[in-house]
Amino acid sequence: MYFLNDIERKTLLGRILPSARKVGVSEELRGWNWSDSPLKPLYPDERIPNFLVGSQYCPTARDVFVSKVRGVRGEENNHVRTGSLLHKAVQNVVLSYVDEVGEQSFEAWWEKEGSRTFRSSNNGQEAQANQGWVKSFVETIWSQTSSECKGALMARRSSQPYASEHDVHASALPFLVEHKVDGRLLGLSGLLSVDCYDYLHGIIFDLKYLRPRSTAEPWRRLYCAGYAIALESVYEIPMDLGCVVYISQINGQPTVSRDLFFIGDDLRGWWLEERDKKLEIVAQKKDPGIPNRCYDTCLYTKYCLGEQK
């Protein structure tokens, strides 16, 4: 999931990085300038998670109002359940190799995480009806991730035969997975979790599950932008590259594609607009209203539509 293919590597080295070095990022938009405008939060006592800042599922951002002001817990659906299990599976596999534990049993993991997730679902019939294909789907991604990690370790060992095992793992798998970072300086949660940060290549990865026939949309880059600015505010080093990893399926077969990009001024400015708008909703308890059309997998659709009856 977090290894670039040949085309992506060429695109990064031949187009994205040269362009990023030429254009650069305005100093005022670097996370380490969190105490000055425009990064300084207008409502310093409020906190929202980065996924709500980046989310564009609800056209009016009422999901922010419902969850953070009214404290409503969203209703889990199969899309969210599948995405969550994919995240956990990729995390488990990559960490097992990073930590030098080695290959793990998918069946043992599924019994612990997958089956439990379906058993605890509030929507039992819907969940059970989907359990079979979700398990098969996640198992394929599990196997692919495991093969990628093993291949990277073998390639590193063969090219550097005198490297220590620690050096082999740290350089073949340069990943901080589910990296925790404090976003409070920017009005974000203090418990942000970055899907993966590649510390040798400076790339922030965000993993997304797309339903079949869904399209990758530019706004999904906002998540990486938020994490980049938050990491800059804490570590005070530039974070210029983002990559959204899309896991989907075509004709029943799992597919993986990557959107690799420069986290420049335009994207940072867009993220700031979203952060300020959504912090205002929370701080002023301002109901933005129910949109004319709801996203069909929104966690709050039943709650919002229930209010209209």
Contents of the next structure:
Amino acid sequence: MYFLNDIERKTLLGRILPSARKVGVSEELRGWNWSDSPLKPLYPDERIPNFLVGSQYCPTARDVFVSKVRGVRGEENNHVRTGSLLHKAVQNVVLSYVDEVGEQSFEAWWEKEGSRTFRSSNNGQEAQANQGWVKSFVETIWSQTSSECKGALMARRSSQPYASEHDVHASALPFLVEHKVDGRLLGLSGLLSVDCYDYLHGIIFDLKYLRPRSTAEPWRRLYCAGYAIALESVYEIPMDLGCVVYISQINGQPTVSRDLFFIGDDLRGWWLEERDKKLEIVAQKKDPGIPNRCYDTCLYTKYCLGEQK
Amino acid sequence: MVREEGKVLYAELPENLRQVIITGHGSISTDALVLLSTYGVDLILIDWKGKVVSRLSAPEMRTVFTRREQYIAYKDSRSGYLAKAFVLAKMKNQKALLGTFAKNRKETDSAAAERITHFKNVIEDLITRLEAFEPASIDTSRPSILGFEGSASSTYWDGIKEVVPEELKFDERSGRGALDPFNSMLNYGYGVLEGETWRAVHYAGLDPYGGFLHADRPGKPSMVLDLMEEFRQQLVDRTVISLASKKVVTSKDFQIEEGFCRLSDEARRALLKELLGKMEEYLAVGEEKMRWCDLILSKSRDVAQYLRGEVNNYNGFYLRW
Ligand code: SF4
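Having displayed the form predicted alone, please output the structure of the form predicted together with its partner chain.
Let us now look at the entire complex, which starts with that chain.
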């Protein structure tokens, strides 16, 4: 999932990195300037998770109001369950190689994670009907991730025969997965979790399970921008590259594509605008209202539209 | 070469110049005029009220095609589309500036910060509504677009009033012939911006008088005024407010003349220095880094390209912060 292919590498080296170096990032928009405008949060006592800042599903951002002000928990659906299991599977596989444990049994993992997710579902029948399909979907991603990690380790070992085993792992798999970072300096939660941070190439990865027929919209880059600024605020080093990894299905087959980009001023400015708007909703307990058209698989449909009736 | 009482004050090669601004008294030789024209350097004269009174530039360099399309576009939906794009960008910049000022004041004056935030939110709401507006030809759409623009602007200046030092006596925005120091600084700044935008419009092959948002009126460079809408806030307003807040310019720098508020030479020089310095500063625009002056030129070219049908959209310039 987190290894770039030849074309992506060429794009990175030939276009994105040169452009990033040439254009640069305005100093005011670097995370370490969190105490100054424009990064300084207008409501320093409020916190919201980065996924709510980035999410553009609800056109009026009422999801922020409903979840953070009213404290409503969204209705879990099959899409959310699949996405969450995909995250856990990828995390599990990468970590087992990073930690030098090696290949793990998918069946054993599924028995523990997958079955539990479906057992605890509050929508028993719908969940059960999908379980088989989800299992085989996640299993394909599991084995693909495992092969990638194994391949990278072998390539590294064969090119550097005198490297220690630790060196081989740290450079072939330079990934901090589910990396925890404190976003409080920026008005974000204290426990942000970055899907993956590639510390050798300086890339922040965000994994997304895409609904069938949905497209890779530019706003999905906002998540990486938020993590980049938060990481900069904590580590005080520049974080300029982001990558959204899209897992989707074409003809029932898992398909992986990557959107690699420079986290420049435009994106940072956009993220800031979203953060400020959403922090304000929370701080002022401001109901932004129901839009003309709701996102059809929104987790809060029952709450918002039920309430409207 | 600039001389004062025989002493050389400044010398520069013509190829290094982009524009010469004459403000105040003095004279210029015809040799200098020819030299500037040969090198495509514009010369503009701005009076103390900030009005561009004269402009000299090299002859046209583009074909008539762009201008012809500009005139035809007036009658079709492209005119409304462009006018909407200019106003939308202007409103987004207004919103961004108020947002920044609100944040800066949060700790020092939270009541003012809240008021500014309120004004920012009103503009945000107007932006959403204008975004949904489907423009037709400008004659049909002008009242609606100007309605949005007017509401946003009066809200914006209410917000700006909160950040202007009281001694500058800024009460409301007034155009030419300002009666208070803050307005007279703005007018002067807009004059400089107008000169720069005029140059850009000219080099993009557009007719400076053939605008869309601003109605045709003899002697009114409507296209220049249209395009500069999206640059006023980030370039001029921000600079003027910063000079006022830092007390570089104070009430002592003004006097009432002919019933109008007149800037002292020092204050005008300070403002000009800041603004011209800013024109040379770089900013990141998408995947490019460019100077503000080149950005204005690039947006003019975008308008011309849109009118010629080489691209099917035009996005006004705005900064989100
Ligand atoms: S149901 Fe509609 S209003 Fe409520 S959060 Fe979802 S999209 Fe927004």
